Amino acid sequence: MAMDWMVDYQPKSGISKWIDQRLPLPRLVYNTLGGYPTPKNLNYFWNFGSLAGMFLVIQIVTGIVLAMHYSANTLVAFNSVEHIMRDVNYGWLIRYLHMNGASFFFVVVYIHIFRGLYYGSYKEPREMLWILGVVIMLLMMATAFMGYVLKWGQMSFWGAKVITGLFSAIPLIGTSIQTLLVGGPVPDNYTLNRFFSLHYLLPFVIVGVVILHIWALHIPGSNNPLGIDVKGPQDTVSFHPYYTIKDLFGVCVALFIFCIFVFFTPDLLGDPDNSIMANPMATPAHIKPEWYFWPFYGILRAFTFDFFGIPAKLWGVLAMFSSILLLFVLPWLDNSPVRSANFRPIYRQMFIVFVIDILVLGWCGGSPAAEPYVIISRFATAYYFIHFLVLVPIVARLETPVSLPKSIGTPVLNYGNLQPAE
């Protein structure tokens, strides 16, 4: 529901209104941010999708930085790095910034998904709010593998051997894509131009979806905990000054993490084999790729047989995208009124099951291609899918929800129930 109570900007001096008749910049920042009406219960939950600006925000500055003094040519792309490590001032922080803040910056968006899927915030009316999002996640995993291969070590390049193979799967046009793609036969120095291009371009598309994401997102108005609409102004308060110390605070609080990561164990994130220049003629024991992918390579690998008389190669690839296209159907899946866990027992056992489910995938996929690995993620696949398609729909409409409160304030002031001062 939109929020007509809203309190709109009001210029004061002379210069602001000239301003805002001409170029009405400060009142969309007032309105985007300062005066947005935010229901009073939102928890620490919700700070990640600030956290999240800020690390795409530390990606794209410290990346213009590191754009100045890499080279794409696979000749010189490995020395290139090392060069910035060893020779450029303060080029290991910037290059350790970068390498894990995009470590940090899934972190916090798979968080805010998964807060997402908590409390419902798929649901009418902000379906599209959370397509957007999704679409963000999948920018983000283009923009990461094309940055990964960008190093050019052993890792680098069977990663891209191996992920861009998997296109030749498809029937008919896969090879074509792949072609397209990389650029030859197999990944070369026109792969790295075309990843270095696209890699330094797509975070700024990024920015365009999230500028939407933020728009969508101020039409119905922020969920809540509690996953009722609010009543009107006693349930809100001004995202400033309220909101914004608080995520100030967890700005602090990530920032200071992030800092023990980039300044103590700024490799801990990362593969060893990568710090070796890479080899075409030398194939690393176990090819894997970032550990944020780990999850969604480990369905890929959870098809090792033919089936149906389609080659297992393919399912793996169908499988893997499909985990990721199902989320942008969940609204329409999910069709129980209650948004939020907290009232639904047994969708909140089953989201407890369900990121379970989700590390164990993330496990078997950094793991070596063996068994018992690949028979654990074959059943962590399937029940990845029957979560989706057959838990969430039938237990939307049989689950009996616990009764809602009548309004935001009521267990936020427990209105009714407030003892007289003694």
The other form holds:
Amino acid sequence: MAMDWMVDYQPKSGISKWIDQRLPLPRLVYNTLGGYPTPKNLNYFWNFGSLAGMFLVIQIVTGIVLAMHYSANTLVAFNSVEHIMRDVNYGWLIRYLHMNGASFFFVVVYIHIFRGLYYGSYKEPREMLWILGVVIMLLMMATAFMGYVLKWGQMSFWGAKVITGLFSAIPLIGTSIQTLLVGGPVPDNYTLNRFFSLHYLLPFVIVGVVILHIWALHIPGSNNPLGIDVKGPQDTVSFHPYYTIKDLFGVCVALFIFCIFVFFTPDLLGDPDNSIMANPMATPAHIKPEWYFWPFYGILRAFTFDFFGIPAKLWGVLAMFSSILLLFVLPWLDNSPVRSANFRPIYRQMFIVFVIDILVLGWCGGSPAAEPYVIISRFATAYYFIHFLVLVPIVARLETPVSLPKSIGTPVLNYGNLQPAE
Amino acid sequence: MFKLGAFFAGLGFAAAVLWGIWNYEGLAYPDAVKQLHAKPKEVVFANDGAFGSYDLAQLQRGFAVYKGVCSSCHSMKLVSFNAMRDLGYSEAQVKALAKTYDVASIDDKGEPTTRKGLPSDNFPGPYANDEAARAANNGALPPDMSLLASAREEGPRYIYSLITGYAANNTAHYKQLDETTDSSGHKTKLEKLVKYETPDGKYYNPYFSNLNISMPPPLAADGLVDYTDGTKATREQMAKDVSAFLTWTSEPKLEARKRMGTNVLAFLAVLIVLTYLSKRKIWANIK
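Alright, leaving the form predicted alone aside, put up the form predicted together with the partner chain.
Full complex below, order starting with the chain above.
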């Protein structure tokens, strides 16, 4: 732990000393949740990490129950889901929780990521924390994609066909990767079986990376809205009870919004076409993934012309993967020593434009592949890459930041009665 | 060096994606389907809204329409006879209903045969398989109706509009853009009104995705079904009842879901207040 004033775990009773010497598990839990000194000025955007953890648990628990009733065979998969909806006790509830839980997992993770982008949480000394976060996002995307295929509806099948087909655009090794992923020439029973196996495995891999993510958080400690370093114990509070109760409040609010979807409009985020069983002979009018992939799907489809001797499809695939992978190097693209965008006037404006850009990309990605959506997605895609790869490094060098407060405690103490001014 | 690479990669992607802009063809002139396709009509159902629940009498009437009209071509394979008890039928009524159907079975010599339906059976379809269904319907496959209301945008409203939305063939008109070039090479664009041609063997229906539906108007006349509850079996009424019934076949647990949802939200609302007050109290001494 980097914060040397932190009060370490002190076993009091004889039995806790005995355990601590043999398996210091209570020490680990205490240091992680109890005594962890947390900046006292965190705003509600810092709730989204614990919310992501909650949705991961909801997905795993509901998923395990669903797997008890689901059958991964193309002949019966679709009907086994309907069996869950009609015959299994509270099966409809479990499935709607799982279905909407996936969407809400992405909602809170995306907000968590945007919070990191705004307050510079990816910067030194938290690069490893950020990289692990991007790994979690990639694992989530793979898991969600495979889970959507399991229902074996029309959009499951055609989504799987389009997305796995993308790999064939990669020269030399593309077709081999595609075959390895699908298990054969086109999505079929072998695909469903391996996707089910991986869909059950990957969430536990995510749990593993989440543990690393939290470990990597506790070395430098949490960032905060001012983006300045914690100077001493006066800047922090212990995680318990201050942030356990704040997170609990956030959990209740998130569950409330989540339950509005689950109980009152469970199909809103889904596609009607997926209520039709997969039919390899009938292509749906508009093939589109679930909403959380729309911005990336928009980037993929923005490339419709060969350029510089590279086919359009390969450009699309390269751009789509690059749009996510470039997040890995973001800590080295943005050299500005100031973390929080509150003190970076130009970056702050850019951030707002960037959020709008992502929303526009998502809107285009969810719309039919026709004008005017294609031309709009071209401009939005261009801005996406220029933002990260051109503007961020340049602005980091040229921008004059607003002067930073001396410490987290300073602005507060100035207004208090305890300390005389100066 | 690293940043220089990123800089050029960024410009490269931007150039590649913007390259297509030179070839922008503009908005396509809307085709016949785009011009003539209609959004589903506004209809109100008893199960709409956060507190809406099914009108059981209407579901029973809707089932009568399904049984009397739709079931001659459309299957409903996901619904069991037992599930019909949700519609207010007694155990004996469900047993009697199941008995009126023949279900495929195998006799004690191993030969295929049929037996009387049991409450635990699902509704058998009108055809042995999809090929038989296509052969009997001019090549078109009547979709299974169990999930029809979920499988269409605005499901029940779509079904109601489709059934009541047939129009006489070749009466619809749409605009077409004609480009003519005169002797001096001057181009003129002229919009003209064209009659929409429905292919032979198809029926014109603006609510259907491609305007040409293979199904003949199913509720062609009033009084096709005998309603036992005194409701007049007009075409609109039958269409509305069967749409409500198909909402139920898609979402048999809708009522339990909304009821539980109301309780869950009430519980969470209390919890939100309690956790908020606790949070205020715990944080009170932190400046």
